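Just one chain is shown here, as structure tokens, and it is the form predicted alone.
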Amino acid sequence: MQSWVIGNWKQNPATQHAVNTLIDELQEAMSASLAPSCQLMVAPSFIHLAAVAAQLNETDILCGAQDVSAHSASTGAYTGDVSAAQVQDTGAHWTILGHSERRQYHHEDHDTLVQKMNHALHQGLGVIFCIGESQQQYDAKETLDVLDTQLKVIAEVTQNLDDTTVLSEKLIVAYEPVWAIGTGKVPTVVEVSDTHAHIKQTLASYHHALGSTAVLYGGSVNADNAPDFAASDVVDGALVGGASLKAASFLAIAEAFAATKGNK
């Protein structure tokens, strides 16, 4: 069974020199035992995307973007936006969509995310689609209802695709409780496993081809708790924030998933 460990660098590091150092450290410390049981990916900021994609070309680490434009899949008069075609041209092959920070700070809604996912898929990019509930929604026991609403983006995209098998090969879902991102608060493995099982069932209800979609956990994942999450049969990897900015901690998380999933 293959797992995924993806580093979302967000607005880090600040300089190209620091980026180069991090990539070099990852490549030097990366163990051959990771492949093929754990696939690594990093998602740098747009300013560093092309350089990172070039550095990782012909390595075992994939490169993804952190977003794509909703307005156009290719070009247009959209100042500050980066299209899916431009991302693909850098050599990156995936993009993160629906992250809670984009939903919060940029007010991305259902229709916006449908457009972004359609653009990404039509340009051949894979999509890491993020979903998750707030602290208030978690406390009110509304988690599954919130996730069902957010997953309707995938349902709509699926209905409009001529070939749904494309989506089954190009989709990863990342469950990130908003209240756990960067806070040090972490739900229990039982809670996460129950939520992941629900997500998988919901995806399969859209189309049987989506039944094998990888579902990752994100939210204060670190080297200490990664083995616990890796032990769950329904946690297929991790979307990692701060811990991905240090080669040692990022690779320790990957090793935890490789060791567990590689034996199944």
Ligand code: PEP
The other form holds:
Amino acid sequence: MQSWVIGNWKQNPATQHAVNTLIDELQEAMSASLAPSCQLMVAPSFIHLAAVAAQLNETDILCGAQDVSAHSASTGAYTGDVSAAQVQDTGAHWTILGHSERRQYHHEDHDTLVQKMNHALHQGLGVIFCIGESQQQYDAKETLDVLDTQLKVIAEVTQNLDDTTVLSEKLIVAYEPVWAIGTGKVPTVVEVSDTHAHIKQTLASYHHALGSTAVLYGGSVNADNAPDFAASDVVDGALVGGASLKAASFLAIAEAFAATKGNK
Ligand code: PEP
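So the form predicted alone is up there; where is the form predicted together with ligand PEP?
All chains and molecules follow, beginning with the one already shown.
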């Protein structure tokens, strides 16, 4: 079974030089045996996207963006925005959408995310769609209700697609409890597994083609806890923030998933 380990670099590193060093270290340290059982991807910031996509072209590491414009899939008078077509043109073929930091700092809501996902898919980009509850919602045991609401973006996009089967290859869902992102706090593997089972069931209820969607866990994943998450049958990989900025920790997480999923 193939797993996914995706690095969300956020607004890091500060310089092109540091980006080049990270890419070089990843390529040097990555073992050839990783690729069949664990697909790696990195999502640099827009300023570094084209350079990283070019460096990773014809390697086993995919490249994705962290966002696309909601306003237009191609071009237009949208200062500061980057469209799905422009992302595709860099050679990056995926984008993260709906990350909790975008929801929090840029007030991205259901309608915005439907637009973004429609544009991304229209331009042939794959989408890593992030969902997750806040600490308050977790404490109030509202997690599944919150996720059901956030997943409705996928339900709406699916309804309007001519060919839903494309989604099964172009969609990844990342469950990222907001309270676990960058905090060092993680839910138990049992909690994550129950939540992933619910997400998979919900996606399958939208369309049978979505039943095989990869569901990743994200939130303070590191080299130490990755083997525990990898051991769960319903955790198909990890979306990694902080630990993706060092080649050694990122690759250790990938090795943990490759070791477990490669045997299944
Ligand atoms: C993220 O922001 O997607 C993330 C999972 O961050 P971290 O791994 O640093 O918690």
